[in-house]
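Below sits a lone chain in structure tokens, taken as the form predicted on its own.
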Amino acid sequence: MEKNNKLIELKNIVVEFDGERVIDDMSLYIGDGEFVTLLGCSGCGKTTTLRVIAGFIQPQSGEVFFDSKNINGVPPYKRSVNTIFQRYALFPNYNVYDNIAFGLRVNKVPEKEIEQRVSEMLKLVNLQGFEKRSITKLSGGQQQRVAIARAVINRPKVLLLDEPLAALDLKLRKDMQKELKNIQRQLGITFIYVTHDQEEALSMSDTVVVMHEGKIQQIGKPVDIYNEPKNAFVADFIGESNIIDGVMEDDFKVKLDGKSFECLDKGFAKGEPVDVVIRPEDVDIVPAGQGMLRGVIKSVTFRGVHFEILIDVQDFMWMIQTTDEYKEGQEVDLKIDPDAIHIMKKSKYSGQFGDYSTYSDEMDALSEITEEDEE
């Protein structure tokens, strides 16, 4: 979706907790009617950014604008913003109808109008007939829908969502991703969504904001973030990536592993060291002698849709995803087309990602457990 105007604008925002900088000079604008996702690992500052927009946190420096008006110091209840947290904070002693109607009753809206608007919300979130159902008798997905209806019935201009699907199981989470996107399109209001789930961000968003260490690493449409990452952190965090040291020989030509490859990138200096990103699904495995790089297959893992194959090429471990089955110990070649190669400038993240020598399911599991503990 194109940005119609700058509904929300953050200018040079700095937030510190106990002397530690959590948001580091952030500037960002969000257009009216956009679905924007703040994406990053635990501790990157995405939830803090959401709370700054909501008014729960006041930045040490910088300005927050809403419809071109500075709202620094404006309390949360005076901002045209509602928030849905991981824990929905529904009232267990109220039924579905009363939970959804709560905000309107606080604002002394006439009961007849409340009835009409609650009915509209129930239809929007597919809960017609659940009006008298106790909150405690609802499934997780149904409680999520009630929370959404309660949040949008007051017609805010912006809905903030802080990992609202994290507690749901995988299938239900995927179903709710589609529902949330449909609801956002029907309402036409701005959604600002926080998640550490890359697939969730790519599938739902108009715009993805990738964050790390309190800074924005990249802003763009999901397809651009995936196909044109700005640095090694983004390339590694968004999906899987082989990230190899290379040297630009000329426009449209890069050298890696001692061999020259045609590519689609230009504008780099001759002889400039670069990071070369090649996605696992963009590499073809071919018989030895028919490709560009020679390697030995070290492991083969069946993932259902494809095989995940690790190949040792000159002591660098490549990951390849293919529907063809191979055997460990096979000597094979890799074939890489020019449009599979993406060139990035060197950054502080160079050399930290993209070699799968230490890759394993156990490492992934440990990483996920550590993130959950931090949260």
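Numbering follows the first chain given and starts at 1. Here the structure is a predicted model, which means the values were calculated and not measured. Just so we're on the same page, rigid core means the largest C-alpha set that superposes within 1.5 Å between forms. First, how it differs from the form predicted together with the partner chain.
- Superposition of the core reveals a Cα shift of 2 Å or more for residue 91 between these two forms.
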Second form
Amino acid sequence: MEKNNKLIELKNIVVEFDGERVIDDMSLYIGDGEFVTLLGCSGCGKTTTLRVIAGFIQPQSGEVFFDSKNINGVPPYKRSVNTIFQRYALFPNYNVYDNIAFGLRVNKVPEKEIEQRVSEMLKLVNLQGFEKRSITKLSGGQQQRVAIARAVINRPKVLLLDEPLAALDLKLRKDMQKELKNIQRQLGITFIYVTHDQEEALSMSDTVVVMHEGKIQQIGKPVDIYNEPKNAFVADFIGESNIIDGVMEDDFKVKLDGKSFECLDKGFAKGEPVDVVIRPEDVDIVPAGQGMLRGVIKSVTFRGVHFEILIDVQDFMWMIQTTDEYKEGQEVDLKIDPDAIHIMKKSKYSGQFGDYSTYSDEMDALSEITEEDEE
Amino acid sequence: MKTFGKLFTFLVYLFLYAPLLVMIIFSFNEAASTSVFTGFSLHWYGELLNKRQIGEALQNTLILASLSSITATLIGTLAALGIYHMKKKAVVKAYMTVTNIPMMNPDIITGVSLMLLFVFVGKTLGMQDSLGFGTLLIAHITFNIPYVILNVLPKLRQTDPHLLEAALDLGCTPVKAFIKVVLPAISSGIVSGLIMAFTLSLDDFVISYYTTGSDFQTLPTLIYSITKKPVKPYIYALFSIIFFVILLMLVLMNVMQAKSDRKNARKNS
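Given the form predicted on its own above, I would also like to look at the protein as it appears in the form predicted together with the partner chain.
Everything in the complex follows now, all chains and molecules, and the chain you saw is the first one.
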């Protein structure tokens, strides 16, 4: 599907609001037909990036290219991108049909063709028979579908989606994720998708762009982002991670908590301090004496598929996910295989994340569904 | 307690409507007396029709109210848009305070100060008599604008700020996007602003009294000058007609409202 490798390119984009830097020297390119997700928490600059591409915000400096043409000064109504807004922004004075037909009517497409294309769209989003329905009489999911149809009917090269599923409940969100992915495959349109939901990002995208403080932290395929996070921020933001201070003793050998572990990483200097990432599901709990690290179980929480267990090892709180049940206060050992260990270079985020001593606060901060209000 | 409540309600309505009732009854009186009802007659209504002065004043009033309310609605809507798009909260507050002053200010002060301004400007320009229709129109537009702003601004704040962006995104130029999407969303505010401005203009006496000249009389200023002399019953006839026109309008508005409510209810189900 990748005809042109750089359909959209951002070069050294800087955006400031009232002297505050929202996007800090960001460069990124997006290939034709790609499903790219901008992932980050509220205020990281992801929505602003989207609005720069849509043309609603002019960057202070930097260039935006579309199909290798600079589109910096081009107003939104002359760009061949369409947006799906966070709260849909459907036109309340028009019914479903007129909302979907809006873009074609503006571009003076003959009514006959409009009729045909609208009915195609209604079929695509499963809303046949809703033509005359007033927008205000639709459920959230139906409004979402109208918003998709209204944007997609114009056959844009790029569809920009600003947290389109944030307002839907969990079950509906899962269904819509699948539908969106299907629509993207069917039409072959490039999707640029903004979300704060890491699960959504991992399950839908070809490429995930993790953003924080106006900067790109990591770009990569979902699997790579999960398995090989670049720094402590990414490791912590994507899924759960135990991040422990370590020292590289040699290639394939790392020392943490005073013990030497085998690992699969190399290329670090001897004696270099590093961040060691170990995912909670990759640690085995074994009876005391049979593992590498000794700890005491501090809490056990049932999460449905697994138990979430916090274990205190030398004043560092590990999180471990297992299907076996343990009791609080029990003394156990941790067994860690070489392929469970991922080594990262030290970054400015080192030491901020990955210790579950302050677990509950951290969860609150991440699960908070906040509207991004960056203007 | 219940009877007391009923009695109280009756008294309230009595005090509200007894004067009107008396006036309406005496507008049908045969004689010119306001104390003895000598018999039913449409005599005063006939006389009213013969008063060219009153017909003229009515026409003047309607022209003035239409022109001033439409102009004020245009200016006020644009002003509301300007205020809505201001970024700094302190600036918005300052503008709103300035907007509110003409509404809080006693009419007589607004009227006299406007008159002084018009006379001063007129004298400076070397005009003999500057007061007339022009100055009256300017005065009415001035006191109507704040009411339009106050009706339109909340509607703007209620509309989704992304509507305009969505229209731009779908290919509309900014002007077209405004007309197709934002204007319909705030139209109810514009209409209610227009109606309010129209009725205020229709009703105004104090400001009109000071800012109009001798050659242009509105109904309120004319009635005032007539009532300074001994009151003739044809004035009662005029008042009765005005009262019934307003009553009719209120009934019509309520009926229309009820109809559209029923229509909406049917749509909802």
